[in-house]
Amino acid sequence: MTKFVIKRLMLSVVILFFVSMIIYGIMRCMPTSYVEQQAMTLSQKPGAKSYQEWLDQLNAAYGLDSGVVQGYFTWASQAVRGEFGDSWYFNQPVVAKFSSVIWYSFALAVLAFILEIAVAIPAGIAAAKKQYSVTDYTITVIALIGISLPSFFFATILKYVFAIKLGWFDLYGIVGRNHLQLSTVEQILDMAYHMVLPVITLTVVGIGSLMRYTRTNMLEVLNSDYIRTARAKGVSERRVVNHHAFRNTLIPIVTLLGGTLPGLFSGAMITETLFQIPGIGYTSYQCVIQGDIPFVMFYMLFSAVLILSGNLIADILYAVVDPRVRVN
């Protein structure tokens, strides 16, 4: 297993190298006049540097005054040291801005992820146990609705019903107007209160695929020969389902759950934008609209690292959930 992890890490470094080169190449496709426009905008802010100083700094920081290959290695040498430059739109270091918004997205994604697992997997198992029953059809319909609903449409409905009509929640934001006057516990509850609708949106939209995936794999396992043998020996149905069948159902589910790691940190851009949650998704959307190249480059590179890490974790978990799987 150790050799396997080391090999995968080395391969991930190579993949990340080419991914970062592609990201940098796309950035270099931007016209030079665009960088000049950004330098002009930054120079007009109170207490900012002059236009020529900003232009020289931006060109030097990202190697825009040299060839693509040389410029990439100039940027990469700084990125390896954790220096990703300053955000053009927020006028502060990229890493500092990222650190201040990532935990909003993480809290939002973790809550939705826990609810998805808590609801989807038991519902999928229940549907498989009672195939072609009312329970199965009901769960299937709910799953199809969750798969079919776009997040922006469902979020708009929730806002219209619970925020505009009923007035139970605020339309936008992560905190209320009197947030600073509240105690620490009350501030936490205030933020949790504002996360209710976004969490419901992410849970309902993401629950359908996991529910259907669990049901399909559970049906395949329940129809296996060793399950029939266990039932013929008089093993209780609960033990057959929970001990024998469910463990083998976890093998393909691990692949699906391993791919959710990027979503825990990369943010839900559409949902966060609709509710104006100041997470990494909404921040990245603002940076894309404003042409904040340093932040967008860092965000894309960070997402690539998460995807590679998620695939590695999924491979390792195979051996955890199934003793028959051993990596040489």
Contents of the next structure:
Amino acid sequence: MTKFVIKRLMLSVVILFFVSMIIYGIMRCMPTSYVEQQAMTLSQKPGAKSYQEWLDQLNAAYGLDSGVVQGYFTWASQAVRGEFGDSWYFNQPVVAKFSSVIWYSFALAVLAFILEIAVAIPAGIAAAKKQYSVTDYTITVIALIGISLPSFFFATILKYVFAIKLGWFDLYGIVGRNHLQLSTVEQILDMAYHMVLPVITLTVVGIGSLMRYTRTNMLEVLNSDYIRTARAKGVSERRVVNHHAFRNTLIPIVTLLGGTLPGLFSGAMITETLFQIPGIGYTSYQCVIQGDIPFVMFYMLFSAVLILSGNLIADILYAVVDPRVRVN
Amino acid sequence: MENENREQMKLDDAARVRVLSPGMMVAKRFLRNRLAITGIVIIICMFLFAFIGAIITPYTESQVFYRTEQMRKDYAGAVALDEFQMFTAEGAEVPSDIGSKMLIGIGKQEYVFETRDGSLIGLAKLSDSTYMIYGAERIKDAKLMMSEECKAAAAAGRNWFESSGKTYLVEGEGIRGSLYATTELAIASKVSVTAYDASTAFSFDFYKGALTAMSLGETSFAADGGNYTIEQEGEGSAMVHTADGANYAYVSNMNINSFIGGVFLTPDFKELLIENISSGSESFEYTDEEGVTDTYMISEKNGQYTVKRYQTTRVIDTYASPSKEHPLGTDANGMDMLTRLMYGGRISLLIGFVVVAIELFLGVLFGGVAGFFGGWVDTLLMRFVDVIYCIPSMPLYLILGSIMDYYKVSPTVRIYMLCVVIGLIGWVGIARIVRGQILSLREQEFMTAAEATGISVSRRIFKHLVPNVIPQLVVFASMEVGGVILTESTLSFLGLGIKYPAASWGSILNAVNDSYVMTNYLFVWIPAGFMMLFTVLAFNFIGDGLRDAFDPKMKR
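Got the form predicted alone; could you also share the form predicted together with the partner chain?
Following is the full complex, with the preceding chain placed first.
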């Protein structure tokens, strides 16, 4: 098992090496004039560094003045040490900006994640218990609608109904107007209040796949021989479903959910942007639009690491659950 | 239904023992699935809507509509003249500082003065507001000084007289006075002269005749060999008629200008306007040459009179509410929403299919090769797939979008670029499916048999192995089309995908970024959103139905 984990870890490092190379390559593909123009625009903002300072920093960080290979290693060696330079748009170190916004995204994602699990797993099991019943069809259709719903459209509808027509929530932002006058507890409640609509959006959009995954796995388990045996023994249907079937269904579900854990940090670009939640998604969206190369490079690398670690966790969990995987 | 038929059939009835081919079985199971049929119907409707609808619709993709609007617009301005207007004689040059020198001279009642360039200028006072301007030359002519004309002028308080066809200026009286011979330079008066006919140009002779006659209170004058009569119309304005009684020119102490280029204000209009200004009324009606009667409103500010009238202007018909011509209204650019939706549907559907085609091609190629050969080829290709899989797609699309923005890539090229990029990132899922299936299939007996017959490797992969993966591929592809449509619309929604004037459902929905539009113009974003939802949903229904149909184990 240890050998398997080490092998996968090494593989992940190799993949990360190539992914980062591609990301660096994309950055190098940007026309020089584009980079310079962005630096020029940003340097003209009040309080920003001078144009030359930006360019020098860029050259130092990305080795733009040297060859592609050498430049990559210049950048990679600094990235390994956690030095990603200063964000152009926010005019502060990338890592500092990142650590100040990531927790908004995480809070949003965790809330949505818990809601998804709480709704999707029972619903998926209910659908599987009575395949082709009205319940099953309803849940299938709801799950498919969730998958098919463009998040920006759903978020807009929510905003229209609850923020504009009913006036229950604010249209934008994470804090209310009088946030600073509130006590600490009230401040937290204020933020939670502003997260209601984004969390609903994320939950509805993300719930479909988990629901269907649960249903498919539950069906598979319910069709397996040991369930038939249990039924033949005369075990009550409730016990068959809740003990024999559910526990076996949990194995692939937990594996899947384990793989999505790192994704909780990746931020929801569209939803955060629409509700202007200052998380990593909204921040990086602003940076992409503004051509903030240091931050975007960091975000790309960060996302790649998240995807990789998600795969890694899923792989290891599969190996834990199913020993046959380890042999191959 | 089948149960009812069964009772009437014999055991060896052909219909009863008929065995369906696997494909027919799949089709039958698929057609029984109500959700899948709903999906098929929606997709067919969408295709008809997007492709046939766009042909039928009377409008084009980026046709802009206009509406006419009544707007109160400035029509003309009138101001009482309190400065001298110069009417210069043909060929004469007036010194540049004549205006100020003249005012000083009039103020001091010194009618002969020297200008900056040293020339001597003399004024002949015709009335308080009308002066003839002469180039003066001092002469000594005692006889002329003592002539009857000179004495008559002095008696009448004039500083000028005419003698044997020439005009002379006098300064002072008797022997101590000075006498000046003159050449005509200009006539200055606080009036404006408008021709009755836009093409008429007045000669200096006419100006001189008319202004002189007016200020001396005469009712007729001769100029350019014609005779004219003057009809005084109230204070400071007069109509000049030709000898045959036709209106020829209008003289007034108001300067009236049109605010609209190319519009000639007729003397009739000016006359009416001055009448109304002096009577203090705020609006009047006037019928122009084309017989159109409009109401004109007069407003006054610091002695400036502004005439306004309601005018019909053509403006772009933005955010028009749904109507007979535009069933879904118009968007921010005044384009028909329904037509935009049709063309947007075309692009969204096309992108979905093209991208999935690219993904299928790459995925089957890489997955097939990797699965068939196994070993180091498999390892290498799958690690490559892993690398592609790890590239964060959304930030990448956004970066490419903003680089395309920077290069000002044309909307059509953007569509192709978008297809290629999404396809190049998205094929890895298909490659994994194909490889996984082929890994297990290649160990089966039929592949050993195929190898034994000695057919080529590429035939074995693509003729014998890949067709066995088709069920999974079809299911994946139909769901992937929906996914790609979502990706594309998300990009367009963020403003980095399809760009104006090309339309896609996502870019139509982009309008909600303006919360005023979101609140007030539901017809702009609701239809596009539901089109998108239904299309993607339909593809998912179909994919789901196909999965059930292909996989009978899942059936009870």
